[in-house]
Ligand SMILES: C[S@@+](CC[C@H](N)C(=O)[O-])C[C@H]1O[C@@H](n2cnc3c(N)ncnc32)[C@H](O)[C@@H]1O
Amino acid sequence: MHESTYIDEIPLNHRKDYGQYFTPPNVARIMANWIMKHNPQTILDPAFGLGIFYDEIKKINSLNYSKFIGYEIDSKILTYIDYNSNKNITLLNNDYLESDIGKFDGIICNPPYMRFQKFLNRHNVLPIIEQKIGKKLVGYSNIASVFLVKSLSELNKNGKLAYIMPLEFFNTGYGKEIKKSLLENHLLKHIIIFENEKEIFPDATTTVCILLCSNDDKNENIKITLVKSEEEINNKHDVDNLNYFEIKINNLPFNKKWSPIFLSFFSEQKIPEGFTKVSLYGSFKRGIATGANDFFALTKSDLIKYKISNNNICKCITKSSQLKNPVFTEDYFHVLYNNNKPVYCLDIKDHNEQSIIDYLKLGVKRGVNTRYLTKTRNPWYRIENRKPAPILFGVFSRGHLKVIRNYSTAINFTCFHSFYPNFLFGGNEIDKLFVYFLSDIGQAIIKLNKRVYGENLDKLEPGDLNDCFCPNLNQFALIRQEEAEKVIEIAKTNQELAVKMSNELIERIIK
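Coordinates for the sequence above, one chain, the form predicted in complex with the ligand:
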């Protein structure tokens, strides 16, 4: 294997186009050990790459099995390997998704991870795979899951499969059917997730996990391992030597998101009794995506320079760094404005104003109208119609999750998710919800739903926040409105004290 030579010589674009991310040898070893447990006679790697799995299997069992088949669509990468002298390996320079090659005792794979829409041949292959597995593949947005479905259908009785998958796959709608089949057919045995995943998968663009399956029809508990550091897998090659929690199949409903369930095992934080979903009170929405923030976000000097009137702008938080404090008021908005921060957004109501005609001309000259998002809009400069949200949540955060009680009339860009309370319950509980989000307990519970982006950078999508647990109405009734308002008042000047006060209020509920 010449991974470093390959990476040095082959442009990143080529590697991206084929979804080429390489499995580190220590991870490949664990996966290889799993599939070699029952001396498979036939082994398949559907996305061969530079052959790390073949190399690791060879080390375990110097080729006692009869047949190893590797599929690889990219002819270029195959020129970097030389297995010609080995009789028991067949490398096929073909599209695995188009293949029909029977069944295997062992299947091991790190599938290409890319959007299915980018996969040109998809219109041809989907019907063939659907026919083979006897199921419709609806809404499949990533090619990795199509690989998995196909491979599962190619596993012999008692065969074993080891796959690297995006962890998010367990939370998606299209993943439900596969999860159902993994559980009902007793295929899923062990899931390995990684705490410091950038340490182990430095190139991964998404959170990944290892899926270990066996077609043995044994109704067993599913094991879940959290690998905390690279050392753990360097020392232990056999999955059975890893620490794990066991979960009953019944406690893993196929129609629920799985990553919060997994993470709840490893977190000290348990969800208190009676808690309900945040979505009872309203919903988080993504902030406004302009497609060209540099053009739409305007400072005081921009407004003067381009003579843009109040009629054609709206107040807007355009960057996460603008909000340093958990409470955002109209006064603070003016401080930002006077400090020449871009806190207005172009929001055109009067198209005939000369200054607007000129500013739009400038936009066209800079090509703003042809950007990815703007070119699909009509007219290209129209922005979404949004109301200011009373609670904002930072999309990315390190450590403490950024939550803001917004009293201003500013809307926000995508740096924050906006919470819109519903009419029935949300409106009355806004301050208490904010207190909960600010508290250490609230933060720990919300973090159960986070996606880790490496280097301790956490990301939350609106759906993750809507699915988070929070106190129910009766529990919130144990906090008086004045108490919540007091926390917010203190939060304007002293965040640490406000967090302490919010902890006391939320602990009262839990006790």
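Can I have the other form now, the form predicted alone, not the form predicted in complex with the ligand?
Partners and other molecules have been left off, which leaves just the chain.
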């Protein structure tokens, strides 16, 4: 292994272009032990890199009787290794996705991490793989999932597979068919999740897990392991020695997000009795996607410079960083406006106004009208018709989830999701729902539905929030309206105290 030398000498952009993130030896050792359990005669590594899996497998049995084939598309990285004297290994400087090399007893891989749209040869590769596996791969957004699908189709009877995958794969639309195949064919045996992935995978940009599969057609419970520290990996080289929960295949629906199910095993927070889904009261929707925020978001000086009148703009929260406190008011909006923050959005009503004609010409000159979203609209500068939402939820967060009680008349961009209540929900319940969202208890329950990314970054989609649980109407009635209003008033200046007060109110409901 020459990882440190390679990283020092090879530019980061080159490594990103090839989606290269290296596997720690302690993780590779666990995966190698899984692959070697039944003495495979043939082993494949579809993304060989610097050869960490080969090195660990060789330590187990010196590869005296196994044939190892490694694929590596990057010719530069191959100059950092030398396995020419090893007769049992064949290294191919080719694209694995274009290969057709039969089946293997063992497949082990840390696939490249990049969006499939960045893979230049995808239009040639997809039809070949689709024909081989008999499935359409349209919509697969990460190349790692395409690697996995192909490898699963190349696994011999009783063969074993060990793959490193992004954890978000379990929650995506494109992951549904893969999960269905893993379950129906009884391939999936064990999932290892890393709680502090930065300790073990310091270069990872997303939270990762290990999939361990076996093509033995045994209908067995699936094991779930949460690794909390690197020490656990260092001390236990065999998966059989890891602590785990078991879950029946029927309790892992392929068309549901799996991360919340996994997290429920390891979280001390459980759904209190009587709680109902947020979707009973309304729905969260994505914020407005303009396709060109730099053109549509306007400051006070922009409005003066381009002479844009009030009838062609609307108040708008354009960045998450604009909202520091959990309560947003018209007064604070004017503070942002006077500080020249971009808190207005172009919303054209008078197409004949000369200043608008001139500003649109400027947009065309900049090519705004030809961007991905704008070119699909007619006219290209039209934005969605939205009303201000009383509750906003931050898309990304670290630690405490960002929730806002919005008293302003501002709409919002995609930095926030917007909650729109239905006819069941009145103004009083909106305040109480906000109190619940603000509380530590509410946030712990909501986080059961989160998507986890690298560096402890949490992401929530509108559907994730709609599927979260919250008190029912009878339970909310245990909170007096004046109590909820007091929390909101305190939250304007002291979020920590407001959270503490929220906790006390929600604990009353639970008790």
